[in-house]
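The data below hold one chain only, encoded as structure tokens and taken in the form predicted on its own.
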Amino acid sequence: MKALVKESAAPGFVLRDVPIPSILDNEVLIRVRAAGVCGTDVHIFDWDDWAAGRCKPPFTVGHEFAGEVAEVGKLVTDVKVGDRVTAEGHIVCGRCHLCRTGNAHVCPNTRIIGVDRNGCFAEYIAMPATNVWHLDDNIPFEIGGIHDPMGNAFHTALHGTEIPGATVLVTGCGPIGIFAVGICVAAGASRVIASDVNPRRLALARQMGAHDAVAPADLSATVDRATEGLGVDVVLEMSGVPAAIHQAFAEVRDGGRVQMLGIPSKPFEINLATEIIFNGITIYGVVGRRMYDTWIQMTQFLRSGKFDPAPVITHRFPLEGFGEAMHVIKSGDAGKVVFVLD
């Protein structure tokens, strides 16, 4: 099968002809049909500190697809042959207190696709039947291939927090942002307020129906405004930006809550006295997606048809594209990015 392959420490991808993989009793194997690309694809392909310190090469590439169960292990049950299915791409225990508890998206244990072994940026993959998640026959699999993200989204936006009727700032209109502006607004948000400092981005933001889209220079005024000087009720942090992280801060309204996915670069200074105690704020840290819960809203919303998920997707290659689509990320001139499988 073709596999796009990270085969050295280096900068770079390869695509090669290489096994199908086998799979284990309790395994299925899937023909990939679309896969998403993510940032974390993007830190790969450069090989940058982040990559170089957690991949070991050679391994396939990608942890976000959909497609169609091509054979399932002898102890599967609730997976067949033919199944359109994509799957959470975080390979946990399933025995340590958190995964016991409930919270199992944050296994001390986990293993990623395409991170920590063989990933989707293939033909084939093999994935525990455990971790399939079954596709409604009117989702198309480039939406199936980009629920990984999309996960991410709906635990940012829904976990903890009261979207209906209230105000909404999502600071970094990336995929995931952009995402969240449209769940939020088919939530019940009363205003959603976006803000990034590109204009493409801004206008897929509006696209997904944010009632404001505004540069991070006109954030506060636009905040004010919406709020009568309030603050916003809910702040969901996509970028990872300090300058945005302090704005989503100074710009949620004391007793707030502030939803942090966004990733920093390196360490950074926050007052936790002045920005966060004294106003009552609090923050919750997102990692992945909730199993299974998570999955069970994202399935709901788009049976609502109140959400619809297909105008953040800009962008469509070949594996063979691939140099092509990662030049179109890192340029910021595209929401997300998928790759289609014949």
Contents of the next structure:
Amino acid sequence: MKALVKESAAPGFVLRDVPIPSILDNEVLIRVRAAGVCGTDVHIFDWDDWAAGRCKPPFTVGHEFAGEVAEVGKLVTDVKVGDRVTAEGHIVCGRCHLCRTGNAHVCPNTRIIGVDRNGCFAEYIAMPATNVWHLDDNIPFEIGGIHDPMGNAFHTALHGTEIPGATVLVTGCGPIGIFAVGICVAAGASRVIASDVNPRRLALARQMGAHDAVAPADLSATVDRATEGLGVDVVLEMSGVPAAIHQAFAEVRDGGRVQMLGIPSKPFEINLATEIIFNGITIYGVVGRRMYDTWIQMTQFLRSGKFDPAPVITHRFPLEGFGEAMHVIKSGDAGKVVFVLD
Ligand code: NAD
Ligand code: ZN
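With the form predicted on its own in hand, show me what the form predicted together with nicotinamide-adenine-dinucleotide looks like.
Expanding to the full complex; the earlier chain stays at the top.
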């Protein structure tokens, strides 16, 4: 089968012919039909410090996908050949303290497909049946193929927050931020304000229903106007950029909540006393998707018809187009980029 492989500890991917994976008794083989490309894949492509410290080539890249089940292991009972599925890409142990207390998203034994084991930028992938998630018949494979980042957005927007009636600020309108805008609108936020430095992405945020989509320089005045100087109830920090993180704390109201998804590239200084403590702010750190309450919520929002992620997908490529895919993501001109396999 064709697979996009990280062959050695150096920049680049190679499109290779590799064996179709064999499956264990508790696994299923999935024929990949669509696969989302993520910033993580770009880090692995570029072979930056994070990738060099974490990944062990050679392996097949990619962790966001959907497809059809082609084969099931002997112990698998609730997935069958032909099922249309996506999957949670974090494979957890199921036995540790965290897994057993409903916190599998922070299982210390997590192994991620396309990072720690072979991934989905290939014609087939083997997955534990426990990680498989069935798609409704009306969900196209390319939407199935972006459930992973959409799930990041659902987790960030809805875990521990009270979005109905709330004023919400989304800092950073990458694909996940734009999903989050649509989710908060669907969940009944009274006002959704989005910020980004990139006009193309602000336009996508507006398309997903943002009431205000503004440059960082205009954010403070916009929040003041929208909240009569109070500040927003909830901030979803989805950029990882220090300037935006400071703004998140500056624009949330006292007693409000900041959900932190964006990952800063290196440590930086925050004044805990003035930015967080004296303002009584609650912070929630987001890792992946909660297993599986986030997946249930995501499926129910899609069923409701009130949340449509389709506008976020702006580019589609065959696997052969990986160079162009990397380029378009780095240019900042894309929403979500997906590989389509026929
Ligand atoms: P992305 O890099 O496409 O989006 C980040 C956005 O922030 C970009 O559109 C960028 O223009 C914008 N930005 C830059 N400076 C800004 C500023 N000063 N104010 C507002 N916006 C600014 O990334 P993405 O794929 O949407 O992911 C968002 C973040 O979440 C990234 O940091 C990513 O690493 C992180 N992430 C975290 C998890 C997790 O589990 N915690 C999972 C996936 C991604
Ligand atoms: Zn565990």
